[in-house]
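Just the one chain here, the form predicted on its own, laid out as structure tokens.
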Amino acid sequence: MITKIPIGGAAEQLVAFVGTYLKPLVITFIWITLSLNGAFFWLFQSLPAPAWIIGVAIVAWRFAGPGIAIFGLLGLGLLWNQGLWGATAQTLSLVLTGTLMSLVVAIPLGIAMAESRVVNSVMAPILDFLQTMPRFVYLIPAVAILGLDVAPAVFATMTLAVPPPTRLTAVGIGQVDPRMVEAAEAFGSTRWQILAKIKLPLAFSAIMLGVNQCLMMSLSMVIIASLIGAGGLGAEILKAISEVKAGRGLVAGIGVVVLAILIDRITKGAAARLTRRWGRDTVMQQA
């Protein structure tokens, strides 16, 4: 009989080891997570639906266009009269908080992997295991450590959501033009001059795209998180699944869909403009 190798007995060990011996980092971790997503609902909530709607529609309008406007203005109307508010609102918020809390982990290290080949070589395999990795298995060390509600889904958002902007910022960084790095060096430009001033403004485009689908892994993973009580529209889901009533969940999923369209379109269109005034501009500037 082949003796099998304890992956399994390990990963738990691991499991057991961070709730056991890094409490006060996960304390730390579930605090931030509460905190920010309990702004974000608060903001989305110190407001009537109605002026949200309205305020996106005009967002959508000056960035993706009137047809995206109009689309806006009818499917979160159609989320509002549907009583479909609060869990939108809910759904937006843990979006953010994954989006924001991914960002913060994955640019640096995306700057990290383009600058150091070492740093490269570790990270490649981790992110091809992160996004390969099939998403119900996050849950389980999420709901280990952090037990249920919003920091679990946060968690296992973020092991989706980080790596896509990692690789992008890390590609773009990579494509900058030697040319340009050597004439700064050749101006006595120091490293992080090079990085802040030519780099990272000629790799906007590429960073601002990794924005966008960091956005969109975030909606994605907190739909499925709702298995483990993070709310919004995938517990809507869920519920329309346990109760086998398709039209109930027929309309939580066109919700989804609403918001999936608006947040692509929009940081689409943002991230143009943002290239186009910050990106080659800021180069051209310093040149």
Given for the second form:
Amino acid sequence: MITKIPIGGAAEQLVAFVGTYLKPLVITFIWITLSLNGAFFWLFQSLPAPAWIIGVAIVAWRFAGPGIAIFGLLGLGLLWNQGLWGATAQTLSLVLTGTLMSLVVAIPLGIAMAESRVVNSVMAPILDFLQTMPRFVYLIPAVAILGLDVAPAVFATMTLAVPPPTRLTAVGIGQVDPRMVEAAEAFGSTRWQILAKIKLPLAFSAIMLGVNQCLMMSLSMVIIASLIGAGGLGAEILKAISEVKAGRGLVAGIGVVVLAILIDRITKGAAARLTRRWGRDTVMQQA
Amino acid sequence: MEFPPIPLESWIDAAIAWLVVRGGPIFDVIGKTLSTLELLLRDALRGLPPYVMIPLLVAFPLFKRRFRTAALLLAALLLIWNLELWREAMQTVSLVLIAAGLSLGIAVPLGILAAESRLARSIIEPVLDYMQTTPAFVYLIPAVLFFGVGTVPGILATMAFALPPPIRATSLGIAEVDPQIVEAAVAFGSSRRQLLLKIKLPLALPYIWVGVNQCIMMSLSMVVIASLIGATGLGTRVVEGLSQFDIGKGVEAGVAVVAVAIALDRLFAAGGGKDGSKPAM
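Shown: the form predicted on its own; wanted: the form predicted in complex with its partner chain:
So here's everything in the complex, that chain up top.
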């Protein structure tokens, strides 16, 4: 038997390297995530819970219909009633921070993948790899580089939440009818104009689907990230599991499902409405 | 306006206590059966040493003349062996196979039902929507409530988590069968059962295989998470790596999980369509 391939040792050295030489980058990342998360959390705390719940219900009514609005009113009301509003606000702040940072990376990356063959051939296998890894595994490098608390949770979230919107942006732009691009070129559009005025509006519905996926992935990972010290509903579940408090765990679990359904339905509805207003839904045109 | 909190927690606790007392024997039977099955399969998988297992597994795609698949499979298996994680990997695989097997046993009939009956579809569709929006972590809770900590709740949570894709794939596959073929069979006097068994299911098989593959991949991802509630295997090593701040240990276990994922994916792709080709979904 040949000697063991030193994967573990290599990983440790890589982490040590990042810790020593890329320290400014790591500190900047921690600073950005902490401020963003703090800002979102402050926002959630700035108004009393009933105001937020009614606000969410109104938004849900507008974008997803009365059924989801009532569901939101009852579901969030239940969370508030059960004394889980603080945990909910923590989870939502983390989800929003993770989603925002993922989209900042994913959408430009998706555009680059669609526009450049080289970027595409480099990124495609990396995205494949990121998506086949079981989500649990992402926690390890996150903790190793960033320690515990908010920053590693957001980092782990990004590793899971970046691939879907990147893919969908690239696919959306790739599916734009080449005749449209040709026509724009014939009228003397610059490359930038073609991207901003032709391709992105036509890819809008795909990008919005990517945003929806990104939010769902963030929520799923933020809950798991309670293992590495991210607070919120996930932490409540983890505590309940370890203390074998059935009721507590199930209530927090119901809370997570309520959030998941609300986020999913509202963003899907909003995406459809915004696509009608700003984008040109290629899928609808073809149908 | 301040409402007193609804005593939901104590209601749930009471309901579960009642269920556990009343349904105790049933839970016992389910638990015993599953843990026995798991033990048998684990021992079987571990019984053969890696230098026997690896050639046996690699022979499967080789036999079908798929050399690239065989090479990838060989590399993945050798990596697991090399990392000295073979025993843990086999335990994870045995959990995955049992959970995915149970899941498919439920999912394929449900998928057929959803394709054949409008009523069933209108019930199953929204349930699947809810299941797929529920984050993985939440599946652990009811499993722990009824079965405590260990491999059995791990298997059950995994089974539930992996249900939706094969149900959808099966029902889609049957729905996509060319209606002209169905008409022709009806014209020749096929009974409904014959139509299903001899026409629809064989034609839906490529889709069902995609469902099987997805079910196995989802099971693997969930089994790793289920190590939190005592489903031992590679996931346990990842959790240990996390809690002991042992980066090397955690990363090695993580890489082994990926190798298991690749190996399972390749093995089941080899069992599926002609060149691992998948229908567009």
